[in-house]
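Below, in structure tokens: the form predicted on its own, a single chain.
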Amino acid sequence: MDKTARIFVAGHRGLVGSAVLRHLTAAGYTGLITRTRAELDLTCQAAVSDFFKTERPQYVFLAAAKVGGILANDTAPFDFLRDNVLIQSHVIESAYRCGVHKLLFLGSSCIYPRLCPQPMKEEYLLTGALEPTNEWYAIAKIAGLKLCQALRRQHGFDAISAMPTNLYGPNDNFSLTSSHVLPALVRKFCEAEASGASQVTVWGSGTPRREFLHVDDLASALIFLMEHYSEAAPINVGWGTDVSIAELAVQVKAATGFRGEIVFDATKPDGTPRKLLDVSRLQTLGWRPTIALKAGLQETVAWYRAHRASA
């Protein structure tokens, strides 16, 4: 990408989009285009079409999405499926029709089967049943991935798809009703430490294993892929190592300074038993993450405490 290229970062206020915008700005890109949700409703086809015809971006990072944890997905399945399908379809089609040079679609590791062999290779997609607690979001993401592949096959449109593992970092969603596990734990432990509580309750048994990637590492990977990858197959983005939720809770406890007890509520759902990505394809291309979990957690805790009112 030329430093003056017109680059649309869709979802620039979210966890991923804000990180991509930070990295592009720091790298000296001057043609950055953003719109807030109030300025551009991506679920409205006419609005998206008009935006692309007017702004004529050359590159698109499609990081806009409706996201949430187990509780949010379980209670609003229609919203997660509808909103994400609409956002993806409108942006991807308008990008193609308006001559965008290249589009990067942000998928998710939840697209893989619930009982997928570990670590999960890209070719395991659609080889088994999805995890019921987030299948609506997963189906939407699979549809976006397939839309990119279909446009590439039928019309030669250079659309690529990246499948990141579990993410965390600045500008995450720390809501206890709609967030993912790591930011939820950060908030719980920070609040418990501040109030002097004697214990923190963690959803589930603590045995599921998850892989976590700092969002700044993801932003670096996405820009790398935009410049160096151009294939129909999706590509995994992660560390290639994981921890149990119990181990994660201990690390968050240490990062926050909480001194009480950790209690696991086994009546709450665990979700997929394990989610570990095979990241060998990305490593072969020459990219690796640099922010270890311990350092990333300390930074995230500090950011949350500094932005508690808005986070």
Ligand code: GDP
Second form
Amino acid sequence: MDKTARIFVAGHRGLVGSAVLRHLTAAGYTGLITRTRAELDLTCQAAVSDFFKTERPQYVFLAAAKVGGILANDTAPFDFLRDNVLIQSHVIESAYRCGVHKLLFLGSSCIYPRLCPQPMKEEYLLTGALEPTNEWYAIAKIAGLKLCQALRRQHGFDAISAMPTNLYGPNDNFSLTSSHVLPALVRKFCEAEASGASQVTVWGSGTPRREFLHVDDLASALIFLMEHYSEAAPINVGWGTDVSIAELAVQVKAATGFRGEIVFDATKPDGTPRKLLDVSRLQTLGWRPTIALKAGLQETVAWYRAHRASA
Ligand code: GDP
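Could you give the coordinates for the form predicted in complex with the ligand, as opposed to the form predicted on its own above?
Every component of the complex follows; first up is the chain already shown.
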């Protein structure tokens, strides 16, 4: 990508898209194109097609998606399947038809089977049943990466797919009902610390294990992949180690200074027992993350406290 290339960052207000935009801006890219949801409804095919015909982007980071944590996924299956299938189909097809040089599609580590061998290698895709709490989202993301592969195979279109692990950082969704675990815990512990509450409730048993990557690391990996990776196979992006939810809660507690007790709510779902990506392919290409969980948590707690009103 040269520094004046026309680059469309779809989903630039979200956790991932905003980080990609920050990194591209800091690196001196001048041809950045963004649209808010109010300006361009990506679930509307005609609107997406018109946008691509007019703006003629050369590169696309497809970070727009309907995303959410375990409860949101489990309670709105139709929205997660429908919105994501529409958004990605419209953007990927218009990108191909309008001569985009390269498109990067964002997937998720939940595309791998529920009881996948750990760490999860890219080739384990479609080797077993999915986790039921997020299979709707996972099916949509699998369809997206298959669209990219099919367009590459049938028409030689340079579309690649990156599969990130659980992400966190600035501009995350901190809703207590629809967010992922890390921002939810940051908010719960910050609020408990501020109010002097005696307890914080963590959903599930605390035993599931998850891997967390700071979104600034992800953004750097995505730009690296846009420049150095052009293959059909999806590529994992992660930190390479995981923690239990109970360990995560202890770390968030420490980062916020909360002094009370952690209790577990066993009526809430655990989800998949473990989700750790095998990141050896990306590391072999020459990219490694730099933001360890402890430092990333401290930064995220500070960000949340500074942006509490709007977050
Ligand atoms: P997942 O990675 O798709 O399962 O999605 P989440 O990030 O939403 O949840 C990961 C794990 O954290 C699950 O076992 C949840 O039950 C657990 N968890 C604990 N407390 C919370 C919370 O307050 N919010 C969310 N979303 N998950 C929580």
